[in-house]
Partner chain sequence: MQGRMVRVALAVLVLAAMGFSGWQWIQWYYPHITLDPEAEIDPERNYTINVWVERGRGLVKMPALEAEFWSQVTSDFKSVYPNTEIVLKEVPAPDLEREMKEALNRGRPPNVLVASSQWFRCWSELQLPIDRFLPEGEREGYVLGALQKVTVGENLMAWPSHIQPRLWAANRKELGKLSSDLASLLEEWKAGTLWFGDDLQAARDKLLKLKDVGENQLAHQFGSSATLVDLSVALGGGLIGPKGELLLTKELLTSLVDLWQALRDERVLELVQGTLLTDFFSGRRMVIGPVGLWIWTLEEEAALRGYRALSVPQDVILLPPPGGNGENCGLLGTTVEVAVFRQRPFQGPAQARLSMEFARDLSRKLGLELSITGLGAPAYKPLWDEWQSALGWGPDQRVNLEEVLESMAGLPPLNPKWHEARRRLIGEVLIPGFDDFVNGKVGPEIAEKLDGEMRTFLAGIQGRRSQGKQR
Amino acid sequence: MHRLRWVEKFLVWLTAGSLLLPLTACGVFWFLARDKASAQSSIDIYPAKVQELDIPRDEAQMGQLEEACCESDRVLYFAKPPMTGEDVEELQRGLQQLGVYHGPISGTFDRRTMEAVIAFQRQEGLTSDGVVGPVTWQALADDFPVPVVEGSGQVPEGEKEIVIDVARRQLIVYIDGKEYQRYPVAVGLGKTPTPIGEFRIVQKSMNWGGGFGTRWLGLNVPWGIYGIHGTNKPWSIGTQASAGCVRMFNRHVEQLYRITPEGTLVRIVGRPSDPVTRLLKPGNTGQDVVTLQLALAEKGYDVGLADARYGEQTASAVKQLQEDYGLYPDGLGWPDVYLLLGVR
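Return the coordinates for this one chain only, taking the form predicted alone.
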């Protein structure tokens, strides 16, 4: 606690002197939480399965938390001109739900916001300086009620699968095709949406803290770094709030981490994928590739997983479609292919 308070004050001093750019969760919290994580042993009921599933090396190395920057945790304080941003909005929502802020959700750290922060800090016995750093963010999270979810007992044997419905903000765990557990989640904002498709958990990490909470389950999305993780902003659960990752209450993600092995399939559904507007060919990746793969699968062509990678299996499915409709079977995504699939 003393170390975090010292770091918090030091960052404010640097920021005030215009020597420090806004911090992200992969900056200062990286070294704070790394020390914390190294002091604890990783206890995982289910061992890794990435090698058993023959996932390519480059895919298995995706989703590493060390490279993720999706959760901003700037040090916030009253300044002129005032600090603004989505993190200020999240702070105001948290303070509002805890009953200490009664102003508008403006995204501007004004005097009214500072006074609410000071009131909360006094309530929690913290240094009442109006500065929102690691200690205050964590205190806000600790003070927030978490809904109880059953399922901490014996876990049934069987194949695990996760379905994330971004429209309903729910994560559902299936075991051998039967629903085992359901959790509320937060998903990406409209401008930074959670990717749609079928991916696998390829990385698991513990206790990074800050915006990533207590657990991280990284996905092999071929662009960016996306994962399922905890949060120090629990009031955001049930909303569109992140830069694309899936947030859970820390207590819930700890349960999920315990029962879910690496290699687990994660299907993300609940919104239309992007339209296809370019000539797709082997080697391409992207949300539009998922659109093509899902459309092919709907017509009965085997693409494997809709994993956003235009690989050999997707090209083979396109060739089969072309042959079935009397087109030249080159396996490329020409406009006539898109017309047949209705993806334009």
The other form holds:
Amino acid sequence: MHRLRWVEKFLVWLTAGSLLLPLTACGVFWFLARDKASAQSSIDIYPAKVQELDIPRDEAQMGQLEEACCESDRVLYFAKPPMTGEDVEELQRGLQQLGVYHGPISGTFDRRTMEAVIAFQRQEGLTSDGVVGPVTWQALADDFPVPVVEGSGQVPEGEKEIVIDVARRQLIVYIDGKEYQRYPVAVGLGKTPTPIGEFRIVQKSMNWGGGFGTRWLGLNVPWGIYGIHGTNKPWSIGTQASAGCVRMFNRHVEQLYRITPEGTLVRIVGRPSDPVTRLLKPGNTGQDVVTLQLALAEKGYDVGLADARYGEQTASAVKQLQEDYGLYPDGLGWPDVYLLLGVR
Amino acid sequence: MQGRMVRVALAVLVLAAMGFSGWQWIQWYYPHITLDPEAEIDPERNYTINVWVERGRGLVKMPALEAEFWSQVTSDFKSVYPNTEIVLKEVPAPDLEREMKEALNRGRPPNVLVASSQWFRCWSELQLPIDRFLPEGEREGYVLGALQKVTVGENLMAWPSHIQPRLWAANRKELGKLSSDLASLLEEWKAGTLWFGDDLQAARDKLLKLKDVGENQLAHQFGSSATLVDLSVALGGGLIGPKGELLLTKELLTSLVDLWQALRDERVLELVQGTLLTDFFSGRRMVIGPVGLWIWTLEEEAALRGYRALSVPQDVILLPPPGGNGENCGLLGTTVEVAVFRQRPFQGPAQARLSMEFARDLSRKLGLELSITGLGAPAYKPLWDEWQSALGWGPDQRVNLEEVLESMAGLPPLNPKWHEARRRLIGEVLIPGFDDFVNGKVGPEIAEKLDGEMRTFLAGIQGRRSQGKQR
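Given the form predicted alone, corresponding form predicted in complex with its partner chain:
Shown next: the complete complex, the earlier chain at its head.
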């Protein structure tokens, strides 16, 4: 009888222990990752915004948006092995420009980086845990001086057009062909370049926060989701920093948002990155299509907009070129067409 | 009696007045046209020269009216004739025919028309011959084929400006590797005599020998009927005789279609779609065509794209097109001409002289301007030094080009009526028919079909003429 009571006690303790142990572990994990959790929650608001704005809604497309723009922030902290990446580089640059980090821009979240983050958090009155989430990113951005651009008054009537010069990292607004405003921007990194071509603003939205800043102007680039938007990393403006989108200071993008309606033409000028190697035909899209369209336009053939879509007008321009040179006019992008156009 | 005298006198007066008016009308409608290079220019009078410029046809990229070229040309002319105003107007190529017809019907065509053509067009009797403004010494400066192309009857009917000849190209490296009899075959081609042996059978036998070099060494642009059309005109004695008779016989047409078919069946000639030029620059084809002078401009691009088998000009020589150097082969391809028109009523010899002089200056300057791109050559050879140096082309290239152009200068001239009939016959019957053949829509029976259609076409023109006579 006594032995049975002892066994009973043992089973009760065993059950309680097996319940308490995972709960404790979860609590500890939650405590350590609370900044990370808050960052996650800020990312979670995107699908809601997306739904509201009627842009791609499903998870795959949302992933595409984040992948295209890469503006959703990873939570950064000191870990073993250390975290590395362009976001760490951006963090180091931001801390360096604010004078709290004096190490190299290595892209590795090392001890010096963590100490700089803690110093900055202390200075700003934030939780000094060395973990960089949206609150810390925003505090970094808020401390960054934004160059003043004139032109916040009445916007003149007239046809608006935006030209983004990728090489100079500038965005220029034209109204009826006359320059109206000029802003510095950040463009895509070498491995994730900003798409070159002639696109239109097809959606406008505001206050997504985080890496997208305060305004979003979506472009109709056919192979991904790209846009012009604000940022929480203002020190990156003037550099190659994004995953293809065009970043602006929040104050500037707010001004641009006010100036340009949906449908505004956006010419992104620069050197298209993709070589033309495949046989292009109607229905194809891509940066190589832009290369072909720009080369046709340079030779005087009417392709309409160099919008990265191999449509009827592009096919018709190719046919005209083929006829002019005595080739069979089938409207397809054959090697002979590329040779005559000098596209590579 | 007195009343009778008065009536007679009145009748005489009325008749005299009518006769005078009739004479004046005849003078106005059929004026004595004086084309005098020495006509006196009245310094007190203001002259206006209306110039129409055709825009947007093929590889002829005319300078835009706001380009510096036109301000330079007009200011140069005005520095000599300050009392002249030049009025330029651009006419899109598709609208040119309609606008010209309307203007000609009103008797008010432009004084000067700049247009391009495959087969030269003589628009109307208001078009003026340039012969008196072209001294013998200067005449020799022109590419002979370009002059022949604008010859209608016994007159030169426009100023030749720019030529984009239709040619073939050969890989000199491969030619060097050929056995001696095959090499001489290609030499024959280069000299332009290959296609005019004793008969087409001989040409066919010789060409089939190319098979020894390897299959498909002779490659042709897929879907292009140009070679068959050119051969038809050359073999057919210029297609039409001086009295409008059809010179291209059914037998010749049949032989030609058979030759084409045999070359393809024996895999000597291959029709290549989309990769003819890249195959050539990779060294995979020995002779290709038709191409233009622009083949010489592709070297850098070909090298950048990795086709390093050939370098220009050492390895790429131009050949005349099949039919070249036949007695009846004209300058094939696209040309730009500057034509001069009078108006109804005739505005006088001074106006004609100014229009002619402006057209001559313009034709030469435009010829150079259009040729700087390497798409063609100036029709006036004294400009070739400047043209060549701008392109960096060497003396060998010039010699080669002159050789092939010499072989394209034998098209017999016709009077205006049959000149126009030949132009239309080629455009409306021959080209569509051969297009269907080369694109596989119709077989060798095309020879008989074309023969019938050409005869019907010419009978239609003859019929209209005889009906007109009956009336």
